[in-house]
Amino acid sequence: MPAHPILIAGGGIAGIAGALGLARSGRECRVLEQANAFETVGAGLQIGPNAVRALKLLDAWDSIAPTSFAPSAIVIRDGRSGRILQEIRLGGEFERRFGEPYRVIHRADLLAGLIARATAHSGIEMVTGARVEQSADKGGYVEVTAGGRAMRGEALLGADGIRSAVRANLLGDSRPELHRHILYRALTPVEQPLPAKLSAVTLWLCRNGHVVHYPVRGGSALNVVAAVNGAWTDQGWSSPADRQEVMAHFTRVDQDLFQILAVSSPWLKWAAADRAPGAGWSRNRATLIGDAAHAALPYLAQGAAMALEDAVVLSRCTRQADSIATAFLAYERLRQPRTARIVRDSRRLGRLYHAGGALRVVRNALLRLSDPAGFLDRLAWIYDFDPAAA
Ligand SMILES: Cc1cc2nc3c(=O)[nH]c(=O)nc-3n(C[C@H](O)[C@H](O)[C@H](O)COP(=O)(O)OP(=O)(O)OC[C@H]3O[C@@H](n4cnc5c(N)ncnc54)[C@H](O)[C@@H]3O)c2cc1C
């Protein structure tokens, strides 16, 4: 048993499931969160097949499963005509095709059930208020510290998210890129019985902009995401917005999303941002996970995924490496081209979602005149990723 614990900067999906994927390897391991509790805000993420396979290889989801969603389908219609474009079902024949069901969760839901894990296991510490200032790397340990105190371990995983100041220290590389879209969210209480067309994953397709919302917290509240095109540079993630800014974007769209547009709020906004692909993002004892090694635009709604996804690939290859540094290297190896793949299908993504003129027309033609298993089949290499056979 190596003499010092793994440390592990950032407490958030990402850190927690990495600590979970590192002590089923058999490693110790210290979570150093910089907030002084563990964060319980952010809104909605999509949990897809590959989502919950990584959630059950790390043990996980029977504590998330309880407060997940079961979405009836996912549905994308034309924002101004509302339209249906395309519609999946979600129910027993998706869950047949990948193996796995399709559910929603609201951030803190996930986070929550990711540290009762953590807390339970003998082998994570879990500190926070512990912001991670400085780090080195000593060769046979790294010296890391964080809110003011100086500690050893056998290695560092940074885990600090798309601002990563570990990745910074590694890569000497500078700030995530911005895409000149505006992202907006809000989360509302909805009546019950959830009415049938809230029950679905809907997208919307409108100029210039889209909106996505589904329920979290059991159906009891309805996660809105409208995207637009704008500039907006501040780099946290809970900006306040009034629903006039928001509304100002949507002036001629469907009634259906206006209403839901209309009666959501309070709105927050943030920058949309990624990371260019690249590789060599692990040096000898230390790497990164999540967003700080891959942030995506949201578009393919797999941030949460592939931070899970690489828990499990971080967990496998630490446990047949030889040494630390080889384990990292070998991780990195596997998860780089499927997240390069998904950090430039999400920028592809959000052009044809805000695409105007003739590339809108054509675009809805293709959506309405695909059938829906042709329309799975070009998903499944997100979908039907298994980590531990990777
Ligand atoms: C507050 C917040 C709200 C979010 N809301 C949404 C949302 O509504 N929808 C969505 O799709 N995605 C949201 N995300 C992003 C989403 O959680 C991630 O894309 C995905 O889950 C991958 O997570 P991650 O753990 O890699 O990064 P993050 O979720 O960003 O977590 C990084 C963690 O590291 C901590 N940290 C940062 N710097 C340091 C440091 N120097 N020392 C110690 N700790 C540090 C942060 O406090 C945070 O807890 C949000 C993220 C945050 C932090």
Ligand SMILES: Cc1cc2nc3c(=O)[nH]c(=O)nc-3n(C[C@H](O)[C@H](O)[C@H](O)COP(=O)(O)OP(=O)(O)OC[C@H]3O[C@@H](n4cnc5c(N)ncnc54)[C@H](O)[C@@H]3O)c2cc1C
Second form
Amino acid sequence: MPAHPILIAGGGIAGIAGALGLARSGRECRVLEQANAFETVGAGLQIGPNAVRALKLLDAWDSIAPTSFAPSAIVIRDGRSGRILQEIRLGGEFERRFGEPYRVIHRADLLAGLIARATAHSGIEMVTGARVEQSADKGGYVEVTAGGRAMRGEALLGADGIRSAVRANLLGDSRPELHRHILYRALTPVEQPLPAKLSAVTLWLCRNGHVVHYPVRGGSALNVVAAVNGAWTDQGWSSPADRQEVMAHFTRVDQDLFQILAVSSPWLKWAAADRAPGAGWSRNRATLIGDAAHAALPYLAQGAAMALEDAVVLSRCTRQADSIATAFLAYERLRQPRTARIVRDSRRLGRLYHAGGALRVVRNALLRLSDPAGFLDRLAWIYDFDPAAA
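We have the form predicted together with the named molecule; now please give the form predicted on its own.
We keep it simple here and write out only the one chain, dropping partners and molecules.
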């Protein structure tokens, strides 16, 4: 057993999942969260079959499943006419095809389930008010200053998000790459029982923008995310927004979409950013996980899933390698091609979702003419992935 725990900078989904995976491989972990309490904020997340598979491998699914919601379908609609362009039912046939269900969940509920599993594990220590300020590789261990306290670790795992301080110290690279999109989100109560048309994950394709909505919190709230073309000019990375600002981007849309945007409030907006796929994110006794390693635009709805997959693969590599540095390099080599494709395809989808003119007509025609089974086959590279067999 190593003399020091693995130190994990960040107590979000990537950090807690990483701790669960490493603890299952026999490593002691200390999670260092900069806030004075673990987050209970955020919005909705989509948990595809690959993410459910990863949660089961982390022994966390049973803590999370009760707070998830089973949507009836994935529906793609034209934002202007309201026409259904594609519909994928998410019942038994879908689960037989991919081996696991499709769920949606509030981010706070997912994180609470992960934290419940982590706090019950004797090999995981959770520390709040401990922002990682400095770190150094000392050869046989790492030395970290967090919350004014010096500590040693077997290794350092950077799980501190897209603007990762660990990444900046480790790789010395630039800030995240901003894109010419602005993202808005709102979480609004919905009437009970939940209307059938709101029970699906629905994607509205509009000119110069798109909207996604689905139920969370047991169907008592609707998570709404809108993305529009535009340059980010605000100070910082996020700020409040009002209903009028959002609706000004969607002036000629179907009545169903108009009503959803009209009742949704309050709104938060944030900059659309990602990390360009790079050559690597590991250096000796330090590596990155989740958005710190490979942040993507949210258009494939795979951000949380990639962090959960990372945790499982990292755990396997740590069990099998003869040193922690070798394990980190193996983990990086296994994860880099898949996560780079997620980044690239998410960028491409952003352009396709917001198309106008002839490209919009062709896109809509292809979606309408696609057989649902064939449409799912094109997503199989995402949903079929098994991190235990990577």
